[in-house]
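What follows is a single chain, given as C-alpha cells, in the form predicted alone.
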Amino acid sequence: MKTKRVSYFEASARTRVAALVDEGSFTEFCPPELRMTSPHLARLDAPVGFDDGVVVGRASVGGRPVLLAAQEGKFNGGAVGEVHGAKIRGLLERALRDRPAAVLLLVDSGGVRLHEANAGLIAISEIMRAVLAVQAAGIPVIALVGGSCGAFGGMGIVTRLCDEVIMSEEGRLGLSGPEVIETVKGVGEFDSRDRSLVWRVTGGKLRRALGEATALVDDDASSFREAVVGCLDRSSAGRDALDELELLQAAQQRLQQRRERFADTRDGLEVWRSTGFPDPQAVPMLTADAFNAQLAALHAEVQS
C-alpha cells in the first residue's frame, strides 16, 4: 500500500513528528494538558498556547532512540519565549543523561519572541550553550528546516551550530528574515514580497550549494525521515578521526574560500552561474535528486 505524501512545509509540528518517527514510539514531555503557558503573553492579554508553540519528547527513528523538539510555526511564528526556550534547553540537557542516538531539532521559527525580548534572548543563548554541551558529549544534533517560518534570528544561529542541517527547497535559513531586511534597508534593497528572490537568497538549494545545509530533500516528511536515518547511520559509524581543532580549522578555511569565490554574487542565480550549473535559470525547477546529482558532479569535477 502506497504511503500518503505529507508536505513538510504545510504540516503542523505534531504532524511532522508523527510522520518522522517510528509509529507509536513518541512520548511527549510537558504535554498541552499541563498548560505550561507563557506568563509574558498572559500579562499582555495575548493568546497563549498550552504547549507554548513547541513539542518536545522522545521517540525512535529507524529503531534508534532520539530526543526531539518541533517548533510550531503557526503559533507566533515559532518564536522563542521563556517557556518555549526552556522546553528545548531542558530537552538538550536531558540528552546528557539519556544519551540518545541524536537530538533532532525541527526548526520553524523567526527567532526571538518580541513580546518576551530579554527572556527570549536569554533562552536562545541557553539553547546554544546546551547544543554545544550535547555535541561535546558526543551526541549529534540534527536540524530539520522545511517549514513556513524557516530558521531565522537566534534559531538560524542554533541551526548552523548543529552537526547536520537537512533542508528542503521550501526551507529558508538566515540571520535576518526578509521582512527585517526590507524594514532596515528598504524595499529597493530587498523586496520581501518577491518570493522568488526570497528563496534565491535564503532557500534550501542555495544553502546546500554553499555547504550550510548538509542535505537537500524534497518537501515530503518521508524524505526528511530518510535523511535522518542516513545521518544516524553515519553517526553510528563514528565521527571524523580528525580532532575538533582540525575540524574547526578546516571549516574556517572553507568559509574563507567561499567568501572569496562568491564575493560579487548577490543571490542564488549568480551563485548557480558561478558554481558552474549547466543551466542556472532552470535550477529552481530541479527536483532535489536532480539538484543533488548536478551538485555532486560539479564537486567531483573540482576535485579531479
Given for the second form:
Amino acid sequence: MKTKRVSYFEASARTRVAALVDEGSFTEFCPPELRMTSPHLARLDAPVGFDDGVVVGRASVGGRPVLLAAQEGKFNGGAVGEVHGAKIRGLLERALRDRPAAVLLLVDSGGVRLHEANAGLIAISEIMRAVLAVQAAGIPVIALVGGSCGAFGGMGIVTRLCDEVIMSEEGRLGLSGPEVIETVKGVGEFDSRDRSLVWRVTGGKLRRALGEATALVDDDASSFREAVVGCLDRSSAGRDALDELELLQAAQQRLQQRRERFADTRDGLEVWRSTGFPDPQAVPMLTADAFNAQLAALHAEVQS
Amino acid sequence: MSDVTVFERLFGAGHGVEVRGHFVRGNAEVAGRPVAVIGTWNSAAVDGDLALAVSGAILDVVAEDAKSAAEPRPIVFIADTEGQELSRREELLGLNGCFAHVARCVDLARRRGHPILTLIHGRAVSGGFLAFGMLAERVCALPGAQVRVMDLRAMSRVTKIALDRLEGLAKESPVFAPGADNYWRMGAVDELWPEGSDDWDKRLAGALDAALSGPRADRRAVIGAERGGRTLAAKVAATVLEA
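If the structure you just shared is the form predicted alone, then what does the corresponding form predicted together with its partner chain look like?
What follows is the whole complex; the chain from before opens it.
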C-alpha cells in the first residue's frame, strides 16, 4: 500500500493521529463538541480552543489497542494549562484501568502555559506521576517528537520519562528553549536564530546519538507509524524482570560518565566527532536511514 | 537565615545535615525517627551535576535500607531553587533527562516504602521544583517561601498582557501569580507554616506523621478542587476516564 507522504512536522495533531493509527480505529474522548475550553485564557482575552490544544482518545496501531494524546503545537505552542494537562492525566489514569498495549504521547509543546502557569506546572507534575504509575503497572509509554514546538519545559521531562522516544531530525527535545537561554544569558551563549545550531544542540540526531531517542525516523507520518509498530512488537515480547534499583544505579553511572566524557562540549558536531561518525560535518544532511546505518556501524552508542 | 539555624530549628542540635555548595545531604531524627535529608540550597540553579547528586543520594538511601532490611526511612527534601540552569551545554547534555532520572528515583523510593516530604525553604521555581520537590506525598512551605513559574513582570513581557491587569487578576485567581498560598489553594502545597512560627520541629513531626499515614495516590487535583483553587483538573480527568 503506497500512501502519500505526510510531513509530521507540518501536520496538525488530528492529521498526525489519523496517519498514525489503523484506519477508522480512533475514538476521541472529550471531542471538540464538548467545548472544554480554558477559562483562564478566556479571562485574559486570549483565544481559546474547543479541545484546549490536545486530542485524547483510543485507537489501534497494527491491530494493537493504544490510548493516545496528541498536542496541537499551533494552539498556544502546545502549552500545558489546567484542562490540557488534566486531559493527558485522565488518559494515563484510564490506561491503568483499560490496560492498552501502550500509551502514545504525541508531544508538541513548549511546556507550561504562562497564562495559567501554576495550574500548568502542577498538571505536568501530575502527568509525571501518572506516567510513572502506568509504567509501574507494566504498560509502556511511547513519546513521539517531530512537531514544530518540539518537547520542551516540563514536557521535555515527561518525554524523557517515556520507555521509548521516537524522533525525527526536525523534532527537538530539551528543557529550556534556545530563545529563553538567549534572553537570559545572551546571544553568545545560544543564538536562537542560528537554526542549524539549534538542531545540532536539541535535534533528533543528537538525541539519538546520545541514546536519548530510541529511534530516529524521517519526517513522515508513516515512518513514525512504523517505528511505533516496532515498539509495540518489542514490548509485547515481554520484559526481563530486572532489579529496578540496579537499573537506576546503572543509569546514574551512565549519566555521570556522559557529563565527564562531554565535559566541554557545546555543539552536537563534537558529539558526532567523538562518537566516531566518519564525517561529522555531514551528519545533519544524512537521511534517517543513512544516519541509523552509520550509528549501528559505530557500536559506540552512549546509552542513557 | 543561615543553614545552621534552619537545620537546628527543624532537626534539633544533634543532626548531621550539611550543605556543600548548593547540595544538602545528611541524616537527622524527627521525633525520634531517623530520616534522610536531601536537597538544594541557596536558590540553586539546578544543573545536571546537582540533579545527579540528588538522584545519587536517593538511590543510596534506598540501597542502604534494602541492605540492612531496616524500615525504609522517610526522605525529607529541602527545596530551594531558582529553577533549572540555563545553558547551551546543559541543553546539549539533556538536563531534562537528568530531571526525569531524578523523578524515577523518587518514584522508586516511594514504591519501596520511603515516605517523601518536601520542605520549601526560600524559593521553589519551575523546573528545579518539578524535578523532585513537587513529587512528594506532602509539601510544606516554610515562612517566606516563594513558589512560582515566572514573576509577573516577565510574564507580562512574554504574554504581552499589561502588568497592572495581571496584578489585578492575580488577586482573584491563584492560577498564574507567584505565591505559596496560591499553590496551597490549588492542592500542590499542603502546609503553609506561618510567619514568626518557632515550633518547626513540632510542625515537621506532624507533617511526617501525615506523610506516613496519608494516601500514596496523587490527590492534588481533588484537594485543589476542594479548596476552590483548581476547579477543573479533577473534573476533566474524570470525564476522560468515563468517556
